[in-house]
Every structure is written in C-alpha cells, then in structure tokens.
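Given next, in structure tokens, is a single chain: the form predicted on its own.
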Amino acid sequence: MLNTTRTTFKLRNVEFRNRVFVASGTFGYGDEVRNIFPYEKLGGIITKSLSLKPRAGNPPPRIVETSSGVLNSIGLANIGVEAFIHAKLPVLRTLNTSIITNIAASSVDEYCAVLERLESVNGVHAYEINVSCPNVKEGGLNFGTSATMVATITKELRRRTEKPLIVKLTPNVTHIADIARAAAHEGADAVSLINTLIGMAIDVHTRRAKLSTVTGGVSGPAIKPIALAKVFEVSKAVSIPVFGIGGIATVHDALEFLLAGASAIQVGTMNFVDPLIAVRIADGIDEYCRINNIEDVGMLVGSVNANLSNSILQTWL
C-alpha cells in the first residue's frame, strides 16, 4: 500500500491544500472558529458573500428546518466590502488555508466595483461569483437564469482579475449545462454547484408561511441526489474543473460527487451540525485513497461508470 496520496488541486495560478471546502453562508467569514479549527486541513476557505455596501439581509423568521435539510432566506446578509477587508482580512491572513471570498451584488457594475477593491489588498486566493442575485435593472431577475447575463458578468471580471474565477451556479433553471457553458466560454476556471433550490414550509396552526419571504432555499442530504446530478451533467458539458456542492454529509457523499465528475467539494449545511465534518471528510478521502492504493485523488474525479452511450448521453443533456 501507498504511505501518501496525492492530494493537490490546481486552480490557475493557485495549488489548494486538498480538494474538500467550507461552501460559503455555512462558515461565517472563517474567522469564527480559529480558536478551535484546524484549517491546514482544508483546501481552503469560501467566505459568506460580500457586497459592495452592507447587508442587514431579510427579516427573521429566515431559516427553519426541513426533512433532511434546511430552508433559508438569510438575504445576503453581510457586513459589505470595506468592513470585511479592515475587521476580517487581516485575521484571515493569518490562517493556514486559501481564501475564497464570495461576491454576491445587483448589478455587474457592483460585482466588478467589490472584485476591484479586493484586488487592491492582499490575503484574497480567488473569487467565487454568486449569480442567485437578482438583477434589480432587470426587474429582480436572477442573473443565474440567462446565460447571456451570466456570460457578461464572467466576461467583465475576468478582465479584472488573474485570480482563480468560479462562478456557482442556480440549480433553479432549464437546462443548468447551458449556463456552465457560457461561464467556461468567458473564462471562468471553474464552476460550482449547486445552490439551493427553492422551497416553501407551512405552519399548519397558524397557517403562515414559516419564513417571512415565504420562499426560501434549501440545503441539506435532501438535495443530495439532485445536485450529483447536475454536476454529472455539468462535467459533460464543459472542460474546466467543478465544485460539487449540495448534501454532503459524510465522506462516501463526497466521494460520489468527484466520482461523478466533481474535481472538488464543499461542505455546506452540515458545518451547522458539526464544525468539523470537512475535516473529517477529508481525512476521510485521504484514507479511502490509502485503502484503494490510489496515487492521486485526482484519479477519482469523473471515473463513474455511468453505464451511458455517448450517444444516449448527448440526448439526456
């Protein structure tokens, strides 16, 4: 048997520690837990999402919990860029991982206007685009539904950046392999998937809606079966690297999801449960590599045997 396994991911121009991450709105902004937390065991960090001004988010009740999951309507609530880079930044420097920060906004002016003040500051790794924002110049149509919107807000950051670009993808679409492909066409070096899907729960006494906003986003092992779908589909469908989130829970969850053609994973809701299950997962990934005498987790991404023709293929995406 191997005594090591290969554990790097390459992103561009950044090599992560491993493949398993904190997806973000389920750590903070990472700082939190650094009393505690052991955070050279993680690829790295995905911070909650930033917007250009601060965000007091929607008004409570804004989560409850479902069967297997939970449903949120949190509102992108966060303490805004400037806060973040004078209060957050430089305790996350000091932490043994990757920072990922989270870029959530209204507009594509506003997405470019938060990447260009956290370019001018050190401590940021690479950028994850979050595109489940409604357009307020289009009437509060999420970005993440038309490809040509997300294909613009790819397009106009890339020129800003040489860091890593993941743009997270809405599960809440037609066809969600249109949306990855324009994302990769205007130079986005990786994807993920999925967010949450939309969800409602009743009070059955008082015959309210459990969350304020009515709707909300679910999370959790109930999505788990749904989100290794799409990311399959998506994996097909383009050449550069996905995050799979949705329902990870133990570490078999997170090997389904590189086996199904995710090149990394993060671990959302459950962080709720337990603050240490990534790390858990990880090692976990670590020891089934071990076991099988696999050299490189990189040998796992993709190598279902999905039992589908090319052509049956072509046809279901």
Contents of the next structure:
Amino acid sequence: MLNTTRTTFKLRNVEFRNRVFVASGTFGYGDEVRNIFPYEKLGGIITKSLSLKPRAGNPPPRIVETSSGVLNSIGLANIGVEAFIHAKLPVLRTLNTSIITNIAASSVDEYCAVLERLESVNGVHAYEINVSCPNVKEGGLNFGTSATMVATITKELRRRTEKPLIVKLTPNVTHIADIARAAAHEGADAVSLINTLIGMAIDVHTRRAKLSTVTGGVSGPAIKPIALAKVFEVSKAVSIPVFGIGGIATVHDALEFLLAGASAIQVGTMNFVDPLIAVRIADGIDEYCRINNIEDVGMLVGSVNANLSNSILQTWL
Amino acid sequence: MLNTTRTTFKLRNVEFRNRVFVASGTFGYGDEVRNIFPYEKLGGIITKSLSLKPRAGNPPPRIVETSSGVLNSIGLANIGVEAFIHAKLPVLRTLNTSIITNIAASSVDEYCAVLERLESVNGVHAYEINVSCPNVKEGGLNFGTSATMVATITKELRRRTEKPLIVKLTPNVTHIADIARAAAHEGADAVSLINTLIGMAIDVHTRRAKLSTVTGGVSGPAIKPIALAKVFEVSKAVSIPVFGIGGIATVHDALEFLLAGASAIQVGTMNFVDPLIAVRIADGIDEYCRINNIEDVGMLVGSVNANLSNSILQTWL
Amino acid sequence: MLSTTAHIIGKNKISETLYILMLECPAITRSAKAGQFVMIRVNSHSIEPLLRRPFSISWIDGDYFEILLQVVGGGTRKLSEKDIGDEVEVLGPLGNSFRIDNTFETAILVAGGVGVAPFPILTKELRERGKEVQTFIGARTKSQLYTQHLVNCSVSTDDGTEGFHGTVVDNVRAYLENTEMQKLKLFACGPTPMLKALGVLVHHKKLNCEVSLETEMACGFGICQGCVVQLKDSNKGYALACKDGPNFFIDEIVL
Amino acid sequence: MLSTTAHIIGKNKISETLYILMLECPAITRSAKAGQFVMIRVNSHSIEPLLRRPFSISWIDGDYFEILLQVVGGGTRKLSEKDIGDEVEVLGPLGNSFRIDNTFETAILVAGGVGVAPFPILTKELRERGKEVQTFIGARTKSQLYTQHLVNCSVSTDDGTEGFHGTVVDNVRAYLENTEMQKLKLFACGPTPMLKALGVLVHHKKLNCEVSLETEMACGFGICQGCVVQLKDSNKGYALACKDGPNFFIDEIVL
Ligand SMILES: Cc1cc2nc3c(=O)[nH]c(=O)nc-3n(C[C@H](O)[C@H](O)[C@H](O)COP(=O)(O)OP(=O)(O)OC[C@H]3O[C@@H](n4cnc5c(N)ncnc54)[C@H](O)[C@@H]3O)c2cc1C
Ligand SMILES: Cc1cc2nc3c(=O)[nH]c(=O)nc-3n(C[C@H](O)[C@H](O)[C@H](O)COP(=O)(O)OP(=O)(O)OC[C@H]3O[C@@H](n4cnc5c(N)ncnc54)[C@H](O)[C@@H]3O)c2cc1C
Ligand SMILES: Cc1cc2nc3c(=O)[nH]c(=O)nc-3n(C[C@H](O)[C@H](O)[C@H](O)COP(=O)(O)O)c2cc1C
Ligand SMILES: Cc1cc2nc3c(=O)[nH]c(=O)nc-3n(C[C@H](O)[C@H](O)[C@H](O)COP(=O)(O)O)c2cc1C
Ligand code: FES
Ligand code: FES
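We have the form predicted on its own; now please give the form predicted in complex with the partner chain.
Next comes the full complex, and the chain you just saw is listed first.
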C-alpha cells in the first residue's frame, strides 16, 4: 500500500489540487457552505453560470424529484457578472481552492463580453462555457446542438483568454463527439459533459406540467449510465481532457468515470443531498489508489479494458 | 361515476381493445406467460424484434441493473422471421389480443423482406419498425438518427402493406421531431417512442465494461422524464398518433404519457418485475376515467395544460 | 448550518399519519431558533428518496429536538417507519427565524394541519419575551389535532369533530371581529389556500403577519435555487424560501 | 409459473450474512421440484432494487418453502431485514429441475458457499428415489457452513476453521481418488471458478455432472433474454439460464 498518491491535474498553466470538482449550478457561488466545507480538499469549484445581466430565472415550480433523479428549470438564475465580481469574487479569492467560472449567454457577443469582463479581474482560474442555451439570433436554437456554433464560440473566447477554457457539452444531440471535436479544434483545453438531459413531469391531478416551463433538465443517478457512455465516446474522439459529469453519487461512480476516460469529474445533484460528498469522493479516490498501489490518479484515466470504441454507433437497440 | 369508459383505439382498419401495450423485447414473443396472462385485457403485444435470419445476440453479460433502470445489450437476439411464423404465430393467433410484429434489420432490403414474408401469412395485425439498428451500407450509422433513412424505410414499407405501420424512434438524436415528421410524411400510421438511451456501466474491480458490448441501452423508471419530454415534443410536431414508451411503472406514469400526448402507451422493463403490470395499468386507467367521468380514454390524450410547445428548444440548461 | 447525524430517541404516534420524532442532536439544539428547519436524509444508503426532506424544528429540550411528522408520501412514510435508536443524517439549523420584536405585544398563531409544527417552540420563545399568545389550530378532523406546548388554543375542524366547525381562518376572523386588541402580530403556517385566505383578512384589517412557507426544496441551504418565492416588489424578483425564508412577511410575497 | 405473494413465517440467522427465510406459499410448494428457483420482489412499492432477485428453493415442508439467503449487496440486505409476518411478491417455481434418472445410483453433491442452497431438497428427492448421497460442502470459513437436511457431509473451509483445509473441489478430488464407485452423478452449485475446476476434474474422470448456475437475471421467466449461457455446440448458440436452466450438464456449456 502506497503512502501517497499523486492527485494533481493540470490544464495549461493551472494546476488543480485534484480531479474532483463541484458542478456548475449545484454549489451556488461556492460560498454558501463556507462554515462547513474544507475547500482545500477539492480540485476546484465551478460556479453557477453567469450571464452579462442578472437573470431572475424561471417562475416556480423549478425543481421536481424523479426516480433517482431531479428535474430542474432554474433557468440559469444568476446575479450577473458585475455583481459576481463585486459580491462574490472577493470571498472566493479567500477560499483555498481553484475557481472555475461558468459562463452562459444567448449570443456569441454576450459570451465574449462576460469573459472579457472576468479577464479584467483577479481570482478566476479557468472558464467553463455552458453552451446549452438558446441562441436568440438563430430563433432560439440551442448553441450546444451545433458543431458550427460551438466552434464559433470557442474560437472567439480562445482569442480572448490565456486561461484554461473548458467547453461544457449538452447530451441532447445525435453526435456529441462531433461537437467535442469542434471545440477541441478551436482550442478548447478541455470539454466537460454531460449537462442535463431534457425531461418533463406531469401532475396527473392538476393535469399541469410540474415545472413552470413544462420541460427542464434531468440530472442525478438516473442519468449516470447515459453520461458514462458519452464520456467514453468523447474521450475516444478528442485528445484534450474530459471532465465527467452526471449522477456521480459515490467513490465507485467517480472511478467509473475516470476509467471510462474522464481526466477529472464533477459532482452535481448529489451536493444537494450531502454538501460534503465531493470531499468524501476525493478522499475515497485517494484511498482506492493507495490500496491498489496506483501512484498517480491520472493512471486510472481511460484505463477501462474496452477497445470497442465504435460500440456506441454499432449498437443494436 | 361512469359505468363504462370507452377504451378502444384505432389505427387504420385495426381496432385495439385499449391503449395499453407491451413493448418489443420486454415480453418475449408474447407466449412465455401464457398460463397466467389475461391477454384480453391488453391493447396488444408488440413482439421481440424480428430480423430476416435468426440472431444469436450478444455474448453475456447482456443486462445490468442501474439506478432505477436497466442497461441491456441483448443485441436483438431473435429466432428470425421463418421460425417466428412456424413456431410462434400459430400460438399467438390463439391469444385473444392484437399482435404487432416488430421488425429490425441492417438494410432497407432486409426490412422489406421481413415485412413481405409476414404479409404472406395470417395473424399479424400491425407492424412496428425498430430503426435503432446500424445500417451496414452506411458504415453502421444508426438508421434512426437520420430523417432521410427513416423516410426511405417508411416509404418502402408503406408500399408493401395496408396494415398499420408504426415507426419506433430512437431518443439518441438532436431533433426527434424531425425524424417523426419524416416517418409521418411517408405514410407511417403512428410513431412509437422512446427506444432505449445509449448507456454504459463499468465494474471498478475488474476495470471492464459490465456489458460485453461495452455500451447498451438504458430503460426503466430512470428514463421516464426524458421519454415524456420526447413524447410531448413529437406529439406537438406530428398529427399521427404517438405510442408513449419509457419507464412506465404505474397507472400514474401511464396517465402522464397520455396527458403529454401519447395516444397509447407501451410497458417495457417493468414487465420483468411484474409480468401482470400492463394489465394492472389498463385496469387503473379505466378506473381513473370512471372516477373522473371521462367517457373515452382518448379524451385524456394531449390534455396536459401546457402550451409552451417550444419549451424544449428554448430551455436554458 | 451543520451537517451531522442524530439519534432517534423517542417516537410518538398521534394518529395513523401523524408522529412526533425526538432527535438527539446537541449541535443543532444549541443554536436553533423558532421558525428554523432541518433537512433530514431519510435513508443514508439509498436513492429512494434521493433528496432530503425539510421539517420544522417543533420543540427543543436540552440535547434533543422534536419534529412533527405528517405522512404524505414515500419519504415521510419511510421516516415514520424508523425506530428508536436509528440514526439519521441532518442538516441544520436552516433558514431564518420568526421575528420577535417590540412592534407587538400579542401574538396570534394560526396553524393549518401540520403547519402547527413550528409553533410549540415559537410559543416558548414568545412567552420568554413576555408576549401574550393566542393560538388557532385547524385540522381536517379531530385525530389530526396537535396542541402540545401550545397555550390559549382555539381549535377548529373541517368536519366539526372538535371545536369550531369550519376553517381556521374563519375562526380567526370571528375572533378578531369580537376582540379589541392593540399591537398584534400574526404568525401563520399551513397550506397555501389557508395562507391566501388569511392574507385577504390581514390586508383588510391592516395587521402585521409573518408566514412560514413549506415550498418544495431540493437542497435547503441555498445552492440549488429551486425553492423560489415571488416577491411583490417586482424589482426584487425572487427570494429563496430556504435561505431568505421560510418565514416571510405576508405582504412581501406573492402566495 | 405463478405470480403470487408469500408470507414470511420464519427466519433464522446463521451468521452475520447468512439467513434462512421460510415462506408460506402453497401455490409454489405444490408443484416445485429440486433445482427450481423463485424470483422475489424485495420491496413491492420501491424501485430500489428495481428487479426481482433469484433464489433457489432450498427446502419444502407442507405449505412453506425455505430459501438460504446470503447477503451480498443491497437487495439481499433488504430482504434479510424483513420480519416474520411480512409479505413478499414471488414468481415461481421457475427453471428446470435436476435430472434424477436411472443412469446413476450414487449422487455426489458439491456445493461452494451459498451454492448449497438447492441441495437440501435435492437430497430429499434423491433419497426418495433410492439413491446414495455423498455431500461435499465448501465455505470460506466455519460460520458460513450450512448442512441442514444434508447427509454424508464432508466439509471443507478455505481457512481451515472446520473440516478439510482447502477448496471443496480438492476435497472431492481426494475422495474420488480413494473410492471405487459405479454409476456416479455429480450435482454442483457454487461460484464459477469452483465450477470450472470441477469441470476439469469431471472431464478428466469422464463423470456425469449437472451444475446449477447463478447467472444474473432480469426477469427469470424467459422474456428478457438477459441470462444467456453459451452452449458448447456453437450451432445452438445460447441457452437461457432461467428457462433452459438453471441446471445444465457441465459438458453442454461454456463456463
Ligand atoms: C421549511 C419546511 C418545513 C416543513 N416542515 C414540516 C414539518 O414540520 N412536518 C411535516 O410533516 N412536514 C413538513 N414540511 C413538508 C414536508 O417536507 C413534506 O411533506 C415532505 O417533504 C414530503 O415528502 P414525501 O416524500 O413524503 O412526499 P412526496 O412523495 O415527495 O410528495 C407527496 C406530496 O407532498 C407534496 N410535497 C412534497 N414535498 C413537499 C414540501 N417540501 N412541502 C410541501 N409539500 C410537499 C408533494 O407535492 C406531493 O403532493 C415542511 C416543508 C418545508 C419546506
Ligand atoms: C438461479 C439462481 C439461484 C440463486 N439462488 C440463491 C440462493 O439460494 N441464495 C442466495 O443467497 N443467492 C442465490 N442466488 C444469487 C442471488 O440472486 C444474488 O446474490 C442476488 O441477486 C444479489 O442481489 P443484491 O441486490 O444483494 O446484490 P447486487 O447489489 O445486485 O450485487 C452484489 C454482487 O452480487 C453479484 N450478483 C448480483 N446478482 C447476482 C446473481 N443473480 N447471481 C450471482 N451474483 C449476482 C453482483 O455481480 C455483485 O457482485 C441465486 C441466483 C440465481 C440466478
Ligand atoms: C439545479 C441545477 C442547476 C444547474 N445549473 C447549471 C448551470 O447554471 N450551469 C451549468 O452549466 N450547468 C448547470 N447544471 C447542470 C450540472 O452542472 C450538471 O451538468 C448536471 O446536473 C449533471 O450532473 P449531476 O447528475 O451530477 O447533477 C445544473 C444542474 C442542476 C441540477
Ligand atoms: C431487455 C430489453 C430488450 C429490448 N428489446 C427490444 C427489441 O427487440 N426491439 C425494440 O424495438 N425495442 C427493444 N427494447 C426497448 C423497449 O421496447 C422500450 O422501447 C424501452 O425499453 C423503453 O421502455 P421501458 O423504459 O418501459 O423499458 C428492449 C428493451 C429491453 C430492456
Ligand atoms: S432549496 Fe435549494 S436553494 Fe432553496
Ligand atoms: S432472466 Fe430474463 S430471459 Fe432469463
């Protein structure tokens, strides 16, 4: 049994303490749990998606429990980049962990404007770009469903920053690997996936949709197998690192994502259930590596014994 | 409280006893439960996908439990159309319910050949076409991911039969409504959805994929919200009836699908847990209608109070 | 907020669907105030239910606190099946507390159904602060009434099996019509239709009223943004029931 | 096959992870034969676990049957927490039965771990049909041994805490080497490595051997096609463990 395992993980010039992160929108701005959370045990925090102007978000009900999952239509409620810089960043700078700011927008210009504003301040270590938003110029077509649009966003943002740029992909597409390749080709340092799957629930008594917006996004353990397949597919398709996200609830789940090809993982919905779960998972990964004499967590990445890389397309369902 | 509710449902010349069916691949050929199943309580049986030649299917392990779901890679194991006609149809003809034969193939010609062979015999009331199969001519590209390929299949099959033709859609696409429209345009009498979502699971101890084929299809309660959103989207996009499928486990779930826009529903994975569940659901729908003074189950169809038909594309996730 | 575990040290069955659970948890009892709540993980090693469930802190005695538990679905049913000695994970204390200040001398507590839960501890704090307390409890039927630790109770039941036959708001309205009181404040908790009816009454009477909301919650501590309550002042947008609430002045919010 | 419910009328704890459950279910006891199994729904109103779990019918006495339950994961743990009086949904009897015919006079039963489960009822049927029975039981350690209703038992433990110190197959091998017997048939049930080792032995000795497989199953009655076992004859492809098995002649299948 090893005494220490190397846990660090690097994107460009930024070294993250380990490979466990908390996912955007599932950990607020990172400061809500300040009095109980050991930040130094985390790879980093991905903050709630920020838009240029504050967004009130969707009317309630916004969140519904489903079988092993959660359906939400928060609508990217956020305080906007200015308030973030003034009210949140000063606190985040004092937390002993890396801060990845997630950006959402409804036009390429808005993505650029938010990133440029954040470039002008200290305290942000990297960016994650949420492309699961409707593009107002294209009649509301979701950016993340088009390789061309994702390429454009990545290209424009890449020109504007030297910091790590992570493009967060939506699973609601036919060929997620194509979208990942577009991002990689335009200089993304990593891709993260998956964002939520589109879902819906109905109250049979009132005959109304349970969410005010009718449809929303499904997350949680229910989507884990789907997320894992997408991570496997994308990690075979691109050579940049992949952040695996989707239903991670246990150390075991996190290991599955690493083995499937994720260089790092993000814990989302399960933070609601146990605000300390990301730390437990980080500790558990270390323990697994020590017990199995693995010197570097990175050695697990993509080590699943499965070479049928085209299985996803060739499956008879 | 009403005494009787109209339950029947018609596609072309075929009247089904009610709107509850058992999904392809989740009820064998329909005869396995012969000594306990009251067939006359069902709308009909959709048989295991049939291909032209027998298919042994994939090596084990083929099936794995996930959170609120099941991941399978049966690989469309089936006895082939000839054996079906000789060994199964004679028995199915004696069961007091409608038989919908599901067809799978790896080329348009094969789809046509299976259908033509079945056209030459008695006992098949309708066809469901499983398009979630790799097209060998297109390097294994899944038929169901291309509106053009689905249009071609539908057109060719439509020319060859007067019986109801139901096209079963895969959810692993960006715009399922486009695929549904292609099928409707070429004369499909209905679409059914969803087939399974691509998924994966890894055994952390052996570091191998849990399925022999690495990836497979996810079904069961976990996917219900995703299926419901797709059914809602498709039922707004086409005017032909929709069969709702995906994680239906209770009467309540079935009602959600009807309200969302499904004209009928299919029970899949839950047949494994309770072979009589489809009957319980059919009875439960009747009871709900009687209690709520609904004269015809059809009145429920699409009656959810949700007119944001474009919510699915406009969602900020 | 603390993330901790609590032992169930007592359990009382009040009716088929109503229980008191006593949870030993000094970390929480030390700092909790009337109006705050906890999030309880019904089954630690289970994804059914996936999310924690919110419960008002109903009473505190030394190292333990009590919750009043009404069985309405799967989560509350499973919690009601726990036994003495079982351990549950608890997050708390959460949310703001009732505001007890010098603007009032008499508190009128108005509870519908399990909405009575936060009032035992509130009664205690009010009395410690020298306030008069009048309590109005409404329930569907007699067996659902819970009045432990409450004072000056006037009960009403929808079916007339006990007390005033009618809604608790009707009972409060009748009381206010026949009483001249100065420096009143109402505290209310219960189903939304009840709060709405009360809102009309207090608006009409220009009374100060604070309500405790039971909005559905995913996290309970401000990180999911799922529990929003619409504020009347449209510039302010939404408040979070779990962090800015669960206690709001009735004229601040849209019910 | 019947879809029915059974009452738990008895429960014995053999070790921390091994239990006997007695299930009253005349519909099943009336027709079940040695080697058959049941699918038990651990929680009727729950999706955790979603699928039923398969268990061998271990013993039948009048209206009740017994299962030997080893706790290995969530489903078996929850089943072990059931109490006398609880009801569970049961499908059964399922699968084929052991073949007891005139090709043999002495049966050698070989069990690894909880693989002993089908042998009590098999022993009874063998003896009713006038067969000699020799039984070999292997377990990890003494506390995991179960020998109720068995005859002529030779036990072995991996840690040597009881009986022969080594694997059950080593124990059988030693026995066969020192014994001259005619008209033998082996019946085996246990983990795959054990069955593989036994396969080598019986192939070498040209013995007739039937194995009971514990392939993972989703439905248990032939409709999911999930439980396939590869047949040696490649023309035949796969067999279903739940319908064509769970009992196969060892030379028919690829382990
Ligand atoms: C701040 C707060 C304090 C609360 N205090 C108490 C208390 O002291 N005692 C008590 O018995 N209950 C209290 N509740 C309500 C309690 O949390 C819910 O009844 C419980 O979460 C339902 O869980 P379930 O799994 O049994 O029901 P589910 O199966 O989840 O739902 C069953 C029904 O209850 C409704 N429901 C679900 N969650 C909530 C919720 N959070 N609030 C209201 N209705 C809900 C659902 O819409 C559905 O109609 C409180 C809720 C909040 C937000
Ligand atoms: C025909 C048949 C008869 C059986 N008879 C008995 C019996 O009499 N007594 C008994 O204790 N067990 C028996 N088993 C095994 C038992 O069904 C499994 O142990 C049980 O399903 C595990 O459920 P779980 O939820 O506790 O474990 P899970 O959490 O599902 O899995 C825990 C571990 O057990 C393994 N496992 C899961 N399902 C099976 C399975 N069906 N077979 C083997 N391993 C599995 C998993 O791979 C995993 O390693 C039998 C299995 C079959 C197929
Ligand atoms: C309530 C909620 C809010 C979310 N908000 C955001 C967000 O603002 N930006 C974003 O990129 N992803 C957001 N997500 C998606 C998560 O970051 C994550 O990709 C997804 O939930 C899948 O992971 P999980 O299953 O672990 O939750 C949100 C998810 C939830 C449940
Ligand atoms: C084990 C298994 C086998 C299946 N086989 C087929 C098949 O042969 N043809 C087909 O069209 N769909 C097949 N399906 C998909 C189901 O018919 C259904 O579309 C899907 O499982 C979603 O419904 P559910 O969640 O209710 O199971 C199969 C599903 C499972 C779980
Ligand atoms: S419940 Fe999560 S923010 Fe209020
Ligand atoms: S377990 Fe389903 S076919 Fe055997």
